[in-house]
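So this first bit is one chain, no partners, the form predicted alone, shown in structure tokens.
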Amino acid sequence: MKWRYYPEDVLPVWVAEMDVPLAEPVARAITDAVAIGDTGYPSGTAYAEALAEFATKRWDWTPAVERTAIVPDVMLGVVEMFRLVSHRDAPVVVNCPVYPPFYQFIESLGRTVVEAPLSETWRIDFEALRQAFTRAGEGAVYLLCSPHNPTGTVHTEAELAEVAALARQHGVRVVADEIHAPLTTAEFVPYLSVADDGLSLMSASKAWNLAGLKAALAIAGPAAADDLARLPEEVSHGPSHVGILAHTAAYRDCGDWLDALLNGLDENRRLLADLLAEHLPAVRYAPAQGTYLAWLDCRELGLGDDPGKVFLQRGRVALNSGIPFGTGGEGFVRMNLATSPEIITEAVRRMASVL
């Protein structure tokens, strides 16, 4: 999709998948399964066990395997969590600007989105969140993006504890999308390590480039175990068995590969900062602590609310427009840094050519 959606003369640095070769243990898990015809239905808890081992090593937190369930992917898992913990028309609070499918999935369920804008430094604004919880009312859901997409903010333990306290005070349930958790330079704090009544969705999809191999895990805190236990059995039929094998291998055997990736992303962040300073100094960019995404403030370029459209039409470089990310996205673009230095350099050159 990344390379075929636009014409061949367009350089794509938009959709969130990486230009990297697969980690060898992941590739081996897939080819071994195909070699013996192991392409049936998924079974067992190996995926959850691999995540638990990874989380223990990386975050000093161990999710309970018995409080997990496999789901097709993170966003479909989010939808199922909404159904478990809230009535069918309960509003959903989000921190804008935020991942556009949050809006799409919420609205496709016939629910109302209640926005709680982030602060000017892209951190949770707790007064805005309190007001959003009040507007949404008791019984609403808060869809927490952690680490945050598109800003790359990594929430602190204190911030997450305040989220949990505020949610309990207002009778709001928290569902955390933590798909980018392995992709952090700052300390990542799992939401369930500070809130026993939360629900989380995790996956190896982003960190090991497995978007085409569908599989994710829903995880419940101790006080939410009964909620997750009500998940319909047929939901577990959606994930790909081969996907689960790949995700399991990623968590279990590919820590060194991930470390090398994180080093490369750090180099790419520094490269982008240098290139923007040289060629597009009016673009404001703060290298993120998480994800492989760059949130670029282009408001001073004079290209209007949708600079991404201008970069595409006149520069032949495809970025994500900030507008679908909700309130606060006007004048911004999101750039994917999980690619080669040469592509990042060419993308900035094309963006600068527009001016």
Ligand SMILES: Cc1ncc(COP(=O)(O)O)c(C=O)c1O
Contents of the next structure:
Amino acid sequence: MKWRYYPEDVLPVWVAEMDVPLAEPVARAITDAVAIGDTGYPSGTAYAEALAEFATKRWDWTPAVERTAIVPDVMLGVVEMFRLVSHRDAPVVVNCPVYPPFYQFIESLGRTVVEAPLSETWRIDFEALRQAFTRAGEGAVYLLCSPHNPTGTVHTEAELAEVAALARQHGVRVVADEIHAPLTTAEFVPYLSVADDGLSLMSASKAWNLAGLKAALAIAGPAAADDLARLPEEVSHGPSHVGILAHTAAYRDCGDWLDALLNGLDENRRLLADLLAEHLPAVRYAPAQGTYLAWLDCRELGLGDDPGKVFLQRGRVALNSGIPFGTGGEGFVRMNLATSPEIITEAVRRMASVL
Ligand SMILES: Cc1ncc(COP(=O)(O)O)c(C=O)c1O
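Beyond the form predicted alone, can we have the form predicted in complex with this ligand?
Then the entire complex follows, led off by the chain already shown.
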């Protein structure tokens, strides 16, 4: 999508796809399956077992395989979790600015989004969250983005514990979208390690660039086991068997590949900071510890609410406009740093050229 959506003269640094060669064990898992015609339906718990081993090694937390379920992808998994733990009309609280499909999926379910803006340093603002829980009312759901897209905020253990306490106090259930979890240089704390009534969605799709190989895992804390047990069996028909093979290989065999990626992303964050300081000093950028996304404050450039549109039209560089990320997105763009230093350099050059 990244390289096909815009005309050829546009440099794409937008949608969350990475410009990386596929990790070799993932490629092998797929080609082996094709070689023997293993392209039917999924079976077994290998995906959850691979995640459990990965999570134990990386985060010192072990999800219980028996409290997991395969789902088609993270967003459809999120929708299913909403259905399990809330009434069909229950509002959903989100921390804006946030991944635009959060709004789209919630609204297409006929539900209301209640915004709890992040603080100025992009951390959870607990007063805003308390007010949002009060507005949303008992029985609402909170869709936590951890780490947070687009700001890259990695929530701390203390913050997550406070989320859990506040949610319980207000009778709000928490669904954590943890798709970016492997993409952190800070310590990532799984929500279920602090809240036994939480539900989480994890997937190898972001960190190993497997979005085209549909699969994800829903995970329940011990006190949410009965909720997950009510997941309709037909939901498991959605994920792709070949996708599950690929995701399993990623979690199980591709830790080194991930570490190399994380090193490269760190370098790219430093490069972007240097390039902006040199060519676009009015753009404010705080390098984050999670995700491969950069959330750029362009409000001082004088390009209006949608600088992304100007960068595209006049600079021929495609970033994500901040506006669909909800309240607080005006004047911002999101840049995808999972690419080469050359492309980042050229993207900044094109952005600067519009001024
Ligand atoms: C926070 C977040 N959740 C979900 C997704 C999409 O995941 P999936 O394709 O598995 O639905 C993305 C993709 O970028 C994302 O950033």
